[in-house]
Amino acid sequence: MSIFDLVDIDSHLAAALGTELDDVSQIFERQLASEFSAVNTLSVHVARYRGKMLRPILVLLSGLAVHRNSDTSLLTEAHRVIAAVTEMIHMATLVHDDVLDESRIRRGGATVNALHGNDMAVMLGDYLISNAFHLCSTLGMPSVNRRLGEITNTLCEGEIVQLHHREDLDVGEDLYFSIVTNKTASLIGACCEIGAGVSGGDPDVCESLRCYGRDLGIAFQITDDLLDLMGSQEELGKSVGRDLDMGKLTLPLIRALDQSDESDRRAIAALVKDRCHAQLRERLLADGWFDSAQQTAIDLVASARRCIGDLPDTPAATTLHRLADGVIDRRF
């Protein structure tokens, strides 16, 4: 199923944007082919992973938007190009973070790990990566390379942060906001910043779209943590309860251990560490830590799309409302 199936949006733009999308995945597989059979194998398995493909709908998107039509003519290759490279970037991600979570699966099949082991899904991801920064390169834009080596940078800096914390109860907003928007925004907020960039949208524009990915990208983070807290493995199609389990700390429960008092406080830490997934959600949700998370989630939505209010009024505008508004009920 298309995102544009789960989303409003203008009928023609989204057929222009598919026959984009189908063009970024055709690069996307090309640019992984091998002349070796095993490596073959594992590029089409992980191209499961692609799902709804946010970060290149958004390149394409905010590409778009700093025009005064949707004329989907106005992109380019090397939008097309950075589309597939950010989400190259993207599944190289989610494969380390399969190893590191010990997750069996996603999108409702076996992850790599579980299929063939930790030491092939980090090499898959490694080649990920490295074809994503070849390919990047064949541009010829050193400024897209360096912008986009950088964000990858930050990426790993927020898992080696969060990775630094497991287990540790006194993480506090702050840090966690930290992390989140590293491992996750930092890169839906290049997304749009470069695609604008490439439109030749100035820099108060390019900045506007970056700051509406960082806020949508951290609201995705915050609902995703909720997912795997409250979901269950049939409906997300992925290991749930994986963030408990591995010790990493979300908002609810940094809410809960930092706001309760000493009792409280001792009572959540002792489900914690006894892995007490069904009497911990009770309790978040029952002391409404769940729905102040919620609310945190919705209030950046809010503030994403104040950050592109005052893009031209086009359809592709108007669709980067709506994915925002999308990512509360993640219909995505």
Contents of the next structure:
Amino acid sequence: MSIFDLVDIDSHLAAALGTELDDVSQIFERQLASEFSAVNTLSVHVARYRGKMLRPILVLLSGLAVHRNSDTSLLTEAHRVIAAVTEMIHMATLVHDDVLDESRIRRGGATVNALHGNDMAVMLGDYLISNAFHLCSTLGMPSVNRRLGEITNTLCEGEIVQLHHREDLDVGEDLYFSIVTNKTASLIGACCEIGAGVSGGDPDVCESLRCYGRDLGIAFQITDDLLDLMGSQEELGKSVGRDLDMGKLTLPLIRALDQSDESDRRAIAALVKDRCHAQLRERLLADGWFDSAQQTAIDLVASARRCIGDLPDTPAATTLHRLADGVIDRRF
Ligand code: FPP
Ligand code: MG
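Target state, the form predicted in complex with farnesyl diphosphate; input state, the form predicted alone:
Once more the chain from above appears, this time first in line as the rest of the complex follows.
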């Protein structure tokens, strides 16, 4: 299912973007094709990992949104290649993330680590990240390579800081937002910024789109964390409860620990230590911490939409607004 089945979008633009995304997929697959069947077997698995192509869509939509109309002939091969590169980077992070989280299920099927072991999953992630930068280098746009290199550094920093603070009950909100901004939102922001930049957008417009993507990305990760806490594997098609199992604190729990009195804090800490998923879930819901985190995600979506309030009123801009709303309902 495509994002465009889930978000209300101008039908002409949806059809044209569908064609663009088919081209992006071809670039992606051509890049990963190897003379070795052992490599291709793993790459085929990645095709199933690919979801709604949110990052490529944001590159393309941002590339259009700087113009006064949304005619997709304004998009260039560079937009499509960068869209494929961002998806490849994202896939690399997911394959490695499933190793770190010891996750067995993603997108309704076995993870690479579950199927082929951690060693193969680590190598597949490396193959993806290496191919992403090889593909990007074919553009002859060093500034795009440099920017995406900065972003992958940031993704790793976010993940390393998160790992460092496993089991740390003193993780505060500031640290949580820093981790989430780095490990998730930085790439989403860069997709918007680079897509607009390649279209010749003014620096302030590119910056507005980066901020839109950043706020949307933080809201996306908060919602993802809430689903990990409250959702089911059947519903989501991926392993759930991994944050608690791996000792990673997320927003509702951080607020509960931070804002409760000493005896409540001790009781919550014991539930965390003993991995009492159901009791913790009930408590966070009953005490309003789930709603509080959800409200923060709603506020961030509103902030994301404000960032792009000055864009020309076009179908591409309207779609960016609707995508932001879709993050909250988590229709994708
Ligand atoms: C998902 O978090 C993980 C990320 C968004 C970032 C993962 C980043 C890395 C592993 C480091 C960078 C790696 C490379 C190759 C540059 P999650 O576990 O909350 O999401 P999930 O619920 O989808 O598993
Ligand atoms: Mg994970």
